[in-house]
Amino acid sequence: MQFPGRRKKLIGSSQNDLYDHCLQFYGQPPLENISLTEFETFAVERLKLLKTVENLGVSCVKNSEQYTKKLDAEISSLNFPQKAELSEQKVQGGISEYEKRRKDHISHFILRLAYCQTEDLRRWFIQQEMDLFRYRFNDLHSKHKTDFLHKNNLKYETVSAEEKKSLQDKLIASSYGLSGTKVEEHDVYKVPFQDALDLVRTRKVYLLAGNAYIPHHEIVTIVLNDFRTRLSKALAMTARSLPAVQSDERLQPLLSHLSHAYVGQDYSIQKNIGKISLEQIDALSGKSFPLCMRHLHKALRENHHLRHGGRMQYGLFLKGIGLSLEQALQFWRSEFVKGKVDADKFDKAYAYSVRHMFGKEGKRTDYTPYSCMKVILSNPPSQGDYHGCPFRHSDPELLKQKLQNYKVSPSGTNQILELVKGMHYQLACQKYFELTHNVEDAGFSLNHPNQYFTESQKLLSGGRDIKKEVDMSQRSQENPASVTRPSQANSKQAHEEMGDLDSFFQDE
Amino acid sequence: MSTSDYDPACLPDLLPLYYRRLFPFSQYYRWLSYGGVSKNYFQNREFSFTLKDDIYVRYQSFTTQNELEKEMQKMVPYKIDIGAVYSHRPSQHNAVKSGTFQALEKELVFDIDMTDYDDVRRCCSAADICSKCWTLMTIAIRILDRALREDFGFHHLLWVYSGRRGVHCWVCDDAARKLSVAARSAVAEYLSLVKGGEETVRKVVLSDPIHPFINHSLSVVERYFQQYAIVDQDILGSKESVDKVLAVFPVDRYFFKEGSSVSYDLHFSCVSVKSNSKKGGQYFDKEIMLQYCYPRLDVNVSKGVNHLLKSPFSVHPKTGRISVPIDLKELDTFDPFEVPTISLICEELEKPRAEEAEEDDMKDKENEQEAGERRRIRDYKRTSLAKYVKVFDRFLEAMARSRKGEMLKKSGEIEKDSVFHIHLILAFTLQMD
């Protein structure tokens, strides 16, 4: 893939063949030049799409009406391809289908760069891309499905009419949703059983001489397996050529930011400064803090100390809920002084870092409070640390005990533990929210500890309606804000975050 | 009974004799080399040995048949297991950069163990077997053999008696050896119908429509059910066991005809289903038959590419029996208690030799090694092991024929496509960066 260049160069309509189907296997990397702006925009938008896919995947039944409606809306709003026909005309004031397909193509490849590096990242990326692909494939008309198969050399033979007839009863008895007429009218594909393992495993297909006889409507499972295998191999190859890409300093910060990205509100702009008094913090920690922060607060109170990781995670959170710099300094000093640190030492060593958090030292960047993704994925806690996400990093037994201590009901605790087992950490925290606030539905999709706090406060002050309005205005702030700006800001800041914070990772 | 009394204490004396004069090394080597098609296939195969005093050693590998023989004669393993073909010689796995030593291929294997049927057999339990419950193995072999051949398209299956309480299946097709972990586990799951442990009472659940595989399996079970379950196992012979059968289903669904004596020609015809039974329960008779007879396999044995399994022709230290191949043509008459023990065949070896044998001895003095082999071949032929080695030979022949057929096919194709091939490779490499 080529990276140089600032100018966008479209290689004319001969490229039409490249995008003649709205769905693709992403076999060939894009071969054009694009601007950095477009590079970032495309990447961030696809990431938003994949995150939606992830969220919907755990909150709705896949492919249910609710799921398809929501995903449809997201695809549409982010300008990804939907229509099967490629019409050249630009939709009034919008983007042509061709452009959307091009974006789909390019953004996929960019994200490959960001998500190829670790096993976890790869697994996540493959899972979401597969779900997206499944959704889009199922959405296709049967004619387009066949088109797709042929265009992509899935040389699965179709079974001859005579063979179909002789096997008709067996086919009906083994495949879901088949009837006599369906067998006659539609194609049945003969696929080596190794390519149809999911169907073989559950005995949902007819097997003969090593071949699985797949009816037309089931072919998506096969196609998905193929997709997964190809993507997995491709990511492994991408990882090997990554050092070359990372040496391009324009791209490196963006790519590392992408894989830890949080693409919602970032709580960097402080609202309600000074509205919270230090005396309230203890009470608030029990009522409105997410478990991670409650845990950190308790550890701070008990040990009169927190290590670097904990100070960052908790300190930035406090900034996000509205503590001013003066308040923060007072808060940390008063606690540390109760421990082994005297006032002088605090002023010398720790005060600097608090001021740094508020952007009053060094590069003077205003650091943003950590999102859930960041807490869950980066910097896992070790012995003596209290930061991280308790749902992710605590031993389930300890987590259970802690929840019981905080008076969560046994059934609630079990629900939470189930979610943890399924690795749905943010949903587990959301459930914790629901249980501690006594509501059935949190009413929001948890992505950020400060979001937890804000939502909790709203709920407790009876302001559910107000919340809706605030939400809508927030959303309208986010979208038209042309996507380039926040992403540029994010990437710049992420770059700096990486640079400066690294120098701070020295524990005493 | 044609078995000499076997005493495990004699193993240290019998094993060296067995490995020196009876173990069919050349056939064994021929098997595991698979025609020499893949380089180093035999050399990269892992064996594991259990030595005297339960010392277990893994990652044994050998470069030639000769080395295999010498090592086995030297180490005198009590148990021999066969593992996977690795990327490097297992005996040198420590010298390989970590992460690069990997299991690449292995036969697809199945292990059917009689202990897994304890909840449904009344005659024996645990490691014991008898002629009454051996039918379960016969049923298992018939069902699995058919499925592996007809459904999955495999051709080269070696069924082996484990030596005590079960049978193993080695699927040796090329395609089978190359299967991934996911594929192996999918095959094993496809073949599994009896699910659940102690806690589960109803272990087989059938619903419409019934998959052709299940129907095939049922027809095998039905063939044996009357004799096996009703007569031999006598599952309707006492109130207790009848209750056990009925316990599989909620009692209110059906009733046992009152007053009918529990006689031996029951076909569940005296059990009727209440008309208000909802879906499910309509196949209770099939489900019961399957629960009592359908093969129970351990998916974990089949899943792993690197899983080690007892080797054919190894000795079972507890029973002394040799793990012999089973001839499917004689399956219904196979009797595990007729399988030769190591004591028997060693004894047979000591019997005075016929005259022709002495002549050959003279010729042998000329060429020691050939002589050793020839002698060995003559030797096992004089023992009860002979017929089992023959089964093995036929199995090897079939594989050799099949390999030949494959090569002929391929060479025909290659000539045609060779020019095209080259262009394609060039185009591909150019595009690759």
Contents of the next structure:
Amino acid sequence: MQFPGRRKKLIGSSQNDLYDHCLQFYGQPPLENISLTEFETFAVERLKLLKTVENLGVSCVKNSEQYTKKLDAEISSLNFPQKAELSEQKVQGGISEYEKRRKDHISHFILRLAYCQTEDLRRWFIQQEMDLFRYRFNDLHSKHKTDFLHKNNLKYETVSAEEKKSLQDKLIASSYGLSGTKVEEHDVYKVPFQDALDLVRTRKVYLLAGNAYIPHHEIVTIVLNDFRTRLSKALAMTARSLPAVQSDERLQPLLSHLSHAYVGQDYSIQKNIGKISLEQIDALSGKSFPLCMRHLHKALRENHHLRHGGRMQYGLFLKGIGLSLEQALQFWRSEFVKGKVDADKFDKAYAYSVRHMFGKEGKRTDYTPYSCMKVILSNPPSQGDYHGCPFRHSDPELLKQKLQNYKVSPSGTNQILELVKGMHYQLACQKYFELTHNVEDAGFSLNHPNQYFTESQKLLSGGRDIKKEVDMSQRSQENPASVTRPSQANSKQAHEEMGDLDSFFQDE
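Switch from the form predicted together with its partner chain, shown above, to the form predicted on its own and output its structure.
FYI, this one's just the chain on its own, none of its partners or other molecules.
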């Protein structure tokens, strides 16, 4: 596949010129050819990195030792750039620094295409890219920071040792956390004051003759503002060009998939089939179901009916936790006949769709339980619906009442509502897990309702599943290096499959 762009600007310049620094503003799009497999692999791995950045940004203090250690490990495991020096020599069992920088460059532009489509997606992408950029910039040595500024035409000159000495007292008095030793050991940058308005407004810098004197630890604020401005403009331009890209039938399903992609364990493979009984469902819903599925189960028991969105979301979840086809038919039939649907109507109007969900009708495809991102971003509930994510789609007051009814403490409820306010819906669900299971740290990043159930059962049964030990393949989910990489064909197939399945649930 080929990236379009202003090829003339790169004539005569080598790839080493493009990747001669480990950090960049992503101003020049990649122009080389890549395969569709590489296209998707790069995108999925960068998405996994950005989701780690998001999770750590809420669960840890930014730039703390814990934050740095976990993010550094994730960057390393996913083979993104870390070293300041460029080398084309491969390390043993890995890839070269040059290849890592190439991957960083290309993957950023791929996710631009996927995340320019709506305001919410753009806001999320900009925030995570800024946090990642901040971490990587702060990790640079002074020399490489200066090299980066010069390479990107940021005319921020470093103050000479003589000038620092003459202004030392004033710099210390005007800049928080600055001491005489730090002034001597670290760089101070001289920047036109209009480029540092945020720091001027908060009185963190010394002003003289129209220039702001910025300590080494504050220059990242200036660079980040520049990065945000450039990225925001670039996403707006990308959005205007998106129709031309989406007309390519190879890319359209990939880009649609990436904006709400799930990068964890595949729950379409039923390793738990037959491991739960219908009698266990009520008890399991109270202790091991995520809030979205607990809400759906309660609505089904009370109303003896769910509309198509709820049946799809809840039905595939039950299939994923181990309900067999025979059990599913019995479960839905017994509940629906308590309402306005008799057994004959159920067999004619609903049984086919249940069998279809299990791959026994139509295309005979094994359908995948919904991930958190799919629940959050697709098919929002309307009046009379019970599907969706309660943290995303519920009114905050109704959510608060629901949490209180489920015995979540007032302080815990406030923590969850703060996460919801910040639009961290999966982290809010993870906090709900921690509060209802009485643990300080869940020990995993929540991405899937079936993952919630699996982790709950492991915790409640001391490392055992409902009846058997958890599969080693399930434990691999805890390994940061393990990531599902669906092929382009599978992405398109999954999109078509869910659309086909929707058609069997349109009756009310």
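Note that the coordinates shown come from a computational prediction; the quantities given were computed from them, not determined experimentally. Between two forms, the rigid core is the largest collection of C-alphas that superpose within 1.5 Å. Numbering follows the first chain given and starts at 1.
Relative to the superposed rigid core, residue 50 undergoes a CA displacement smaller than 2 Å between the two forms. Positional change of residue 418 between the two forms reaches 2 Å or more at the C-alpha, relative to the superposed core. After superposition on the rigid core, the Cα atom of residue 407 is displaced by 2 Å or more between the two forms.
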